[in-house]
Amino acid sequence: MSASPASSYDAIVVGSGPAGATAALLLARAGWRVAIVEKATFPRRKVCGEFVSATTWPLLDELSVGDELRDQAGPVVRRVGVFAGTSIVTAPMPATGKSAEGGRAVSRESLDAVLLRRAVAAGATLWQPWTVTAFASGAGRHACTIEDRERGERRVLEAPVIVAAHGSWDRGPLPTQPHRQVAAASDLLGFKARFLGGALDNDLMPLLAFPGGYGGMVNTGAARVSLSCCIRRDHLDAARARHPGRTAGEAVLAHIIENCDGVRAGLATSSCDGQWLGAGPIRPGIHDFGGDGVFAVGNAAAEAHPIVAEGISIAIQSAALMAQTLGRFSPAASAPAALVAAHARYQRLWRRNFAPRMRASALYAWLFMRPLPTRLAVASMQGFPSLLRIGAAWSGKSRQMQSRGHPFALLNAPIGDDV
């Protein structure tokens, strides 16, 4: 396999999901020249609960995708849900002050393909299905090496800057990609599938908590629900030794049924649609902001615990909000000092606007993966079933991108000095 001359850009985007396809359009808007290097052959599944917050979607409209994608995605989500063992808690979503519309589910199937192919009509450079096998710096300069196995090309692109939305366990050579870890109990394996038939309110989007792990069910159009959990991987394997014979994905939601009797309600006449795919061990927390020219979003940088319903909202505002950074310099003024700058800034203004939600997941998540803080919360919310909608709005399910305790236009913001 040999390697052509190298090729050059202004900012190589590795990973083309929900972060990397925004990262990628904002910058080819802003004038950069971008490749885009994307392993998968689209479309593809992906183990991801698909809701996609109401503070969102005036986004994904100044990216001229909001009406594609809301011709795709399921109705609008007016009632946040719990349900664990017997009890059965409903309240209404917390507003957002600016879009009345609310939050919608999407299939990544829908949404990964509609970004990209806005990307790469803004003028982004595609190279699919390739994979960055080697990583090399020097002189201000980053150099991918790119392969196409299938094919047995190879090419390398360089850029001054590098933009990481690979997937939080995907694996590769550059910094802000995870080594390999040794398995443990406390694992947390995500699982998903969906499902024809279902019974769940169109409204409604529930919390599903049981023992060891959480889920969620929306409704994502096309008469579909779809349900995606974590499992820590000592319980999986206890589901699975209780239940012989069964795949994994159906072992997890024979466990989630013996715990949840809405889920039990929800799906008793409903069918598979297609297998349950699986991944992970998931890595909740903030992990890696990248450097010297390297800006980390979506899942690279952080990850929220999934109970919240917030990776894709965070992977696209992420993105928007290191774009929008970046945005403030020409290609040609991306000098090292410019670099460090713009990310001290996205390290700023990211911490301003997730961070929040990053205590909030890790919170709900120890709390509704334990069967008597779980009990006690439950009865707390159905005495104050404001308590749910309370939570909610904790999880960033109401709050706008902020600036200097101001609403953020991400893509209109004014170029002053805003940290």
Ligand SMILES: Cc1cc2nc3c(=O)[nH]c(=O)nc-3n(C[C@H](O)[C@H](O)[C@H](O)COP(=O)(O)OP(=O)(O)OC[C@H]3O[C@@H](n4cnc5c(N)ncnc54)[C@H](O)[C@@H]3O)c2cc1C
Second form
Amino acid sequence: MSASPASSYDAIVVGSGPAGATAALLLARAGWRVAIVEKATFPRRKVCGEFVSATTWPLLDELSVGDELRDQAGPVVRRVGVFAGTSIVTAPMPATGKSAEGGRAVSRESLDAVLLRRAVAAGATLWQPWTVTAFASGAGRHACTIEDRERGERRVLEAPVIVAAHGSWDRGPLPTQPHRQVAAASDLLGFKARFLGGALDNDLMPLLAFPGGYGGMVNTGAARVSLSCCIRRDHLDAARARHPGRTAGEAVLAHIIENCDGVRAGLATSSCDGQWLGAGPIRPGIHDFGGDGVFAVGNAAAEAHPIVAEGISIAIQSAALMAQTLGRFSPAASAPAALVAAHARYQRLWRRNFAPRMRASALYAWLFMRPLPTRLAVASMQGFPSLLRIGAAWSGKSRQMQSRGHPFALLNAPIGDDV
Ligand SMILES: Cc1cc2nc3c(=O)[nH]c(=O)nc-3n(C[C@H](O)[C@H](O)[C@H](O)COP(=O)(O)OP(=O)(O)OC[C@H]3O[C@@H](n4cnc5c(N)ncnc54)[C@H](O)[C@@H]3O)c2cc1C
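Output the structure of the form predicted together with this ligand; the preceding block shows the form predicted alone.
Once more the chain from above appears, this time first in line as the rest of the complex follows.
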């Protein structure tokens, strides 16, 4: 494999999902010399329900991608629901205050590619498809070895700041990346497929509750409904044993249909558009914010249970918080002490904004993966549908990002007086 001399940047962003592309875009706009490294070739499919909450669309407008994404997105979602057993409960989505627009789904093929293109237009240097394969630190600088495996090339990129935006599934050399884990019955595995000709109300996004897992459905535009879900490994194994000859995704769908009449009805006349995707195990919880010049954003920092469909929003919003915190410094002033202060401030803002959503997602996951608590919750919601709306609000569906108690104003910085 050939190697060249190291290239120097102010920041290296590892991974170009919604978090990485947002961070690269905003740091490049702030005048930083940014490299963004992404191992996958775009457009690429991803295990994800693809719903982007109303609270994130104003931010997408500030990133200058809102209109382009609206053109490719599904219809506005105005109702949340629960499909569990024979029950179907729905309620209006909580209001967001600032944005009357509502949330909507946009395919990851579009979202990730559009954000990345905008980051490059803002001045970020793109390394794609390159993989970060080694990482070293010393004297206030970090070195990432990146490889283009197809062409057999290797480079070294250096910078004082690393933005860890590699998601939570891929193992790798960064201290923020997960290590190999032993498979466990309780592992949650993610699945996703799109269906043509499904019969789901345009304005409805139901949560699907079934033994050992949970999921969601939403219209993604172009006459397609996406179904994404998480299921425990032991329940997946049992579903596969009950449905021999089917793929893992097909067995999961059969298990969901056995336990959710709403899904059976919604997909009765539909056909699967492409193959099922599977991934995981997912790693819900707060992981690692980095340190020593490494700033973790998106799923690398923390992963909310997908039951609340907030991961993309947290990815984009956390990257924006981080970039605004860092972007207040000129890159030349990114001395270790300044980076430590910026990191502390970023963590503080992160917890203030996202910790409640993480807690709500863990509670709902616990509740809706178990038949008895699900039955009790659904019975309560049938009596008081506003509970469903309140639950959606707790999961972050209505709260704009805050900084010092004020709505987050990305372009109206400075907000840095609480460091
Ligand atoms: C079943 C399921 C359904 C979901 N539904 C929703 C939903 O409806 N709405 C919602 O908001 N969220 C949803 N989520 C969560 C959402 O998908 C994630 O929170 C989101 O993708 C996180 O974005 P990210 O940018 O942090 O990471 P990712 O999107 O995972 O991006 C990380 C990127 O880093 C790259 N990378 C990794 N390692 C390296 C390396 N060494 N070198 C170079 N590149 C690397 C990867 O190729 C990838 O492109 C769902 C998740 C699951 C599992």
